[in-house]
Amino acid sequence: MNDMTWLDYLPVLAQGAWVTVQLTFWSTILGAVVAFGAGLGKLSRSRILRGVCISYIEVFRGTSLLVQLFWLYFALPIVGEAIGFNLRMPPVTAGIVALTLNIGAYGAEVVRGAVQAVTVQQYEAARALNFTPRQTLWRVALPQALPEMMPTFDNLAVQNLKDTALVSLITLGDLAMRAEQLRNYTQDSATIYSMALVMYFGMALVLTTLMRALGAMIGRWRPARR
């Protein structure tokens, strides 16, 4: 019989919660330093690194997220082996690795139309100043197109978040995989992920609170229309 309540569930899934923040944090981040390196190299002028920047993004969008954390996890130390290295990664790395590439990936996309988006006329105008193009990148373009990704990034992010229910399937201790262990210890179903349910929404709401901040903060960025 079930002695224990809620309140003794909320101290383990504050733990897998934990780590559910520190997966979305890292990966996040990383993600968005990805994007932005394989957005930019996607509209590089050198055919090798913007063919190496396609093929990865073509290749992390058109494959299934939990079948690049097996591979990361399972699969890759066997292929290290193979080749005389060894690539095994301990849960939580293999985790944020796959998280990175998978957001990174997408998010690549939206840095790409965003600088694309730009208009031809500011470019112009930058040519015409004699501006490099890094200068035009950095002072033209990206203060434009940075505040046109922070809605579709915040949206990236929150779907991150949830996808890191996934860790659990290797053995990494998330929120997804406490409550799956107090279910099956206690086979109060109902309890335990009503709480799961809440914490992810917790979550979620936190960091689009903290997206949309940003965003707001980038938006100032943007030049005044007429």
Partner chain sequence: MLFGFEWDTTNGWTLAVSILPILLLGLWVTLKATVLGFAIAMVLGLVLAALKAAPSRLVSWPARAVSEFLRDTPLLIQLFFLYYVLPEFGLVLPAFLTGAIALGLQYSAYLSEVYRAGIEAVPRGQTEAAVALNLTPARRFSRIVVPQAIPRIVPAMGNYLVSIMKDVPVLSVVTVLEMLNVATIIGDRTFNYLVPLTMVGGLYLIMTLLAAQGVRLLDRALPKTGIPLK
Contents of the next structure:
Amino acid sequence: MNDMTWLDYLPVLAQGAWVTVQLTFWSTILGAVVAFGAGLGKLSRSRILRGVCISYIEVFRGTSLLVQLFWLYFALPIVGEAIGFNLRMPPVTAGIVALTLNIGAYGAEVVRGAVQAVTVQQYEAARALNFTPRQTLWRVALPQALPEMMPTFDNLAVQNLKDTALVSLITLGDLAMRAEQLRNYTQDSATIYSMALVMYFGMALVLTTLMRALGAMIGRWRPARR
Amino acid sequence: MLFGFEWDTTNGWTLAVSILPILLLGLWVTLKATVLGFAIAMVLGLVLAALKAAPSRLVSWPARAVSEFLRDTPLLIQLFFLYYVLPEFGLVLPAFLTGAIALGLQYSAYLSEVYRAGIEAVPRGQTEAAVALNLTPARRFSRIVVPQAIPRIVPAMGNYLVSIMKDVPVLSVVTVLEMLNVATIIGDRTFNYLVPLTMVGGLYLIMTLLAAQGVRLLDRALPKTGIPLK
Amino acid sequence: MTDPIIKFENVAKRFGDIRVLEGLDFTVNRGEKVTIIGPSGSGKSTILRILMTLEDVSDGIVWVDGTPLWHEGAAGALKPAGEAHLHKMRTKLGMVFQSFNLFPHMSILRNITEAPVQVLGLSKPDARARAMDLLEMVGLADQAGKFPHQLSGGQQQRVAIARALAMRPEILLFDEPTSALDPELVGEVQEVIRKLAEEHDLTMLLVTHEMRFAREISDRVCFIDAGAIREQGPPEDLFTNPKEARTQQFLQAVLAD
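If the one shown is the form predicted alone, what is the structure of the form predicted together with the partner chain?
Next comes the full complex, this chain leading.
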């Protein structure tokens, strides 16, 4: 028996939502850093760097996020023991690391694609002006590639927000976890999960709005498109 | 012991060999869930796409909202919702079926967008030429638009098929014995998570590479002579 | 002598606030070859697109062969036409598009036979024979098995003309048929159209920017500006002795280069 109403659920779920926001924020930011590193690394002239980046991207895109999360949380400490390191991570760290590496691998392909989509003429112009490869990358290629990446990054960020729910499976107190706990306690599944869905949806809408604003800011030099 | 198979914990290698058949049984469940979820998504996606393209805003607007909602909320919560709430309405389904429906629902939203984009990418002049030749609306669609949309749609659909396969482990939370669930059970019982989880990762890698290759072959086999694909 | 097959009666076409056609009255007689010229955005193509049922009318009535195109029902109680009526009316019309619009997934032959088989119910051998005759006429019989992307723009447009003719229309509409072509390919397409104009009693309505060509093939040239016909007449008169100031300005501008 319980006489809790949806108003009583709200603070508990809001607490979880705040954890979800933080998880999304950090793993998206770090994921973007990883995406640029691995995406540009895949275009590197160094065969070793290229190989490392390709392997990373393929492994993390080719397996399931939940498998990655469980591996980092349950299996990695065993590897650590074998080689004499403590690789046991608290759930928050494991969650952020898994989300970051997963989204970073998808983002890397976006970065690579956008950089490669910059036209040959632009690279030729840069060479004619005697830019170094590094200057060409930072001053010519990336400024043109970045706005191209933004719509896909928007999708990836929302994907990441949704994926944070899986972190509850390694006992992290995010929105999904709080909803599950409340349900166990009250059995009021319909109300609780409806609220959780609406809260995730709301967060996704806010995130999309933010990403679109960011994209518009980054691409403001471009001619208006229809 | 699981599914009648014993494991040999002498060392990591013997364990790996002895649990491979068990994991493959889990993989079989994973593949079944993938195919069923994808089939549901294909059909529901078509319905959603049609509703979203409806001339009446009274139809298209709610359809768009539903599609956005399905796309922007986590599979895990949708799955819990179906699993715990449907029985309250007297609809008790096996966990596997509930899981496949959840996958199908989530991905129907993605596939509806794939259909829409594929059809919209066919230049308007094609439909106009079909009108000028007096083809009926049904023929305009089936003979002129669809054949040109399919080569645009199939590769994207293949990618979502692979995505569904990677989302199947989520079904483990409602007791579906797919590959990851099987692996964690083995881990729980043998106190060795490293071997089963690494094997699951490896099997996933093999499956996604095979699937990607399959999509590539299918794509190459599609008739698309002269159709300008970007 | 006058036997109107096309008649626009006080026709208007508006897109939101934009008035493309306004109070248009316009007649084409059976077998007549008429060219419509005018500045871009003047509504030239819209006239053809309305006739081909690609755009409806906002106001007024369009008659094709004595029947309202966009309306059905008794006079005085006309209501917007349904698809069945449009389907019937379209059998009288054919169109050649600026961008060819060949079906890229079909061979040249199939592009031409598809509609005769599906719409007219011709047998495949009959449709094929008809298509080969037409390909012969446009000088592309040897290309029948190829796909559109393997042909030059000029060849594609000649196929498009054959495709339209295969439906045996009474009226053939040409919407800037050479505008999308490289200059050296314009001639071969014009040659086909010229031959059609000379040898067939088909009614032809052509929108073009090629003034010399318009002059050669037309019985009558219409100058349209701001959504209505401003001046019309035999090409000798209109091109050498335009009466309206707007026509003079336009001709000066286009004939200068």
